[in-house]
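Presented below, as structure tokens, is a lone chain in the form predicted alone.
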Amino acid sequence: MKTYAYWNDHRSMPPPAYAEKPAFVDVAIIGAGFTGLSTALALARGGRSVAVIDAGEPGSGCSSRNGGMIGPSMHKLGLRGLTAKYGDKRAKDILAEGLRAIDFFRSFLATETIECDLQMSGRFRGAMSDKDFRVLTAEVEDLKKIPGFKADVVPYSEQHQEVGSDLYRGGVVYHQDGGLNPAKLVDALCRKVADSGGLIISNTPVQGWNREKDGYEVRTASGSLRAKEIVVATNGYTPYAFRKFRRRIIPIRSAIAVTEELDTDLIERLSPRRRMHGDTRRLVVYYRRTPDGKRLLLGSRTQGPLDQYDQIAAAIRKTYTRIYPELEPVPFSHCWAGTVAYTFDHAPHTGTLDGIHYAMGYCGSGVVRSVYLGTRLAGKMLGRADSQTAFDELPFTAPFYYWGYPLGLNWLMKWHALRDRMI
């Protein structure tokens, strides 16, 4: 079993060489995943010099290690959760944030030319129960309120003309989500990037800034450089030395194992229609065809070290051995882990903090989310009407005992997946 991720074998071409570090820039942006890179693209396009740093590789983080799914990415609360919280006009605009930003990033592909294996091929969602359905089946219907929002709802007697399992009671089939491979699209943006004049410095991390009289100056493993401005592009891999923005996040271990390719007769049954695919437990489960249709990927949240991949896998396997029985006896071919940021109010946040720009907490929706306000920071950074989004002025804030470091969440994880086991 190869413990890094599958979409690393399917890689279209190896990414540019990557830049020296230089004295001065306009914009350093910490971060080369998605949001990161997009924001320079946009940034390098308008004029700007840029110089993105990452402590790795670009997109080593969540971006070239994710399932692949994208979508609107419909908020958790709701359209009666968020009309409650923030009153009916803003909550219809967050909601419908989400249509623009999976239609940006739609043309964003189109226009760019990048391949990256899109495939819009829907996604189904499962109730675990009779109770979920009926709340599923709710908030679908509040959904079609928000002009453009396409799903519809699946009953029992009709499960197996989209998932090949006996454990749901039903669902919902979302019609604007699709898949992708993440690593290409890390590969296209960084070319995109440095054909722009972006300058991508790899395994730097940042240890420090400190505010000049005109500008910054950014501390890193192997030196320092300037910049006028900052942004902080790093969601769930946030290093310490941007403290303020740690303690707005909640990273969430997320872990992914891959199929030997499987019988066609077998994987067309399982997934006849190559849905993205997901359910109503609390422990989010993820699940999906990879893109040439042969093997099945299996994602779920994880506890421990992200290191332990027999321990990692023979999770996953019991997790998914639940949805197809047919799995046990499958070896997988790989398995991997990293982290996701999630925020205390379940939404993404743009804006600035302390004259620092950034972008990040994604919930576990982040390809779609990144790549959109990424480009849409850019936008505002360099004073364009258009990149306004309904995120941008959602307080982003912290408990106050919150700091960064979310002792506890194991333990919470487990009262989840023992209440998950209960259904």
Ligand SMILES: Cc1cc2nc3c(=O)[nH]c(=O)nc-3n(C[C@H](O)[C@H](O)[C@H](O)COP(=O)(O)OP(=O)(O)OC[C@H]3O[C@@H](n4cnc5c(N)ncnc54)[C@H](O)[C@@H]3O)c2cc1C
Second form
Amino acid sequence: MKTYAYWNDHRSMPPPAYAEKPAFVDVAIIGAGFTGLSTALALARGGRSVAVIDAGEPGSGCSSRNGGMIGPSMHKLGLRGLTAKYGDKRAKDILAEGLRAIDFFRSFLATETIECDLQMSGRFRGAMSDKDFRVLTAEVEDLKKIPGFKADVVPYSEQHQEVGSDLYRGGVVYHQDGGLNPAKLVDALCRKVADSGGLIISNTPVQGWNREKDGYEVRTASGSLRAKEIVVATNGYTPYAFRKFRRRIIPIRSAIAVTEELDTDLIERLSPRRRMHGDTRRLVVYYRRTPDGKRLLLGSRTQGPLDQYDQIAAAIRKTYTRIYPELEPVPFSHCWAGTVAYTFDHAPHTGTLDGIHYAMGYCGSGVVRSVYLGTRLAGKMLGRADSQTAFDELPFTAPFYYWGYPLGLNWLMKWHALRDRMI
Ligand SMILES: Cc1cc2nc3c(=O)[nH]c(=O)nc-3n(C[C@H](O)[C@H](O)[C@H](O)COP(=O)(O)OP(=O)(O)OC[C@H]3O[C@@H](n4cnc5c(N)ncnc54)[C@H](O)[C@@H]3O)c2cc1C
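Mind sharing the form predicted in complex with the ligand? What's above is the form predicted alone.
In what comes next, the whole complex appears, and the chain from above leads the way.
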């Protein structure tokens, strides 16, 4: 079993050449995932000199190791929860922002002619119980009040058209979702940043920054550079040294295994419409066919160390044989893990904190949001009027009891896992 992301075996382009550290740039961007790269692209095209600095290789955080599932990612609280918190108008605006994000993302891929195995095949979310089915159905009726939102309820009697499993009690299909190969998107963004004059500096962890008269000194293990402005784009990999940001992010582990190629009849039965899949469990599961349609990619939240791959693979197998008993004897070709960034209000955040720009906290749904918010953040820095988003005004809070150490998280995950097993 390979212990790196399946996507790395399916990159179409050689990695771009990486730059030396310059003495000065207009904007230093810390983190070369989707957020940092899309911010850099828009800033470089807007005439700013930029350096995107990453502790590892570009995309080596979440961006090239995710499930590649995309969609509007409607807020977890739904229309009712958001309305109770923010009022009707703002709630609808936050949900509509998800639709604007996916529309932006699709047209970005099209106008930039980025080839990343995009398949807009929709997403099926299975209900774990009759009660969950009623809740899902009510939620969809609510969400249909947002203009442009498209979803259909699937009764139990028709669910085999969506998923070859008897576990669910019906579900919902979301039509604006799809899948892609995220590593191909990372490669394309790197190339475009480099072509636009942006510098990508890899394997250079940023240790911190000092405020100076006309900007900042950005400190790295191999010396400093100066920048007028800084963007923090470190998301779930935000180090303790960036304390203000780290206190606002809960890093949660997520892991994926990919099966060996499956028999054609079997995979056609398990995922007949090549949908993205998920269900209503507390501990998120997400699964899909690989872009060639031959394997299943199986993801779930994970507990314990991220490098214990046999343990992680065994836990994934256990989760998925509940959905698909046929997978019990099927070997995995790949297994890997990463860290997603949750926030205390379940929403992504972008703005400026103590003079430092940021976009982060995508709560496990960051492929679309990071490219969208990264581009919008650059637009705001360039003074463009059309760059506001509904997420801008949401307070990015750090509760007094949380100092960036997710103590007790493992116990919380175990508790959710136990509750899931009881359904
Ligand atoms: C297993 C898994 C599955 C996922 N599946 C999906 C999915 O199917 N759909 C979806 O929408 N989202 C998914 N996500 C989430 C999604 O991948 C992320 O939200 C998104 O990639 C975030 O991009 P980013 O650029 O903000 O962060 P990242 O890609 O994580 O980039 C942050 C970068 O910051 C760098 N960094 C950290 N500290 C420093 C430092 N001190 N100096 C320099 N660089 C530093 C890191 O090396 C890293 O490269 C998944 C995530 C994981 C882990």
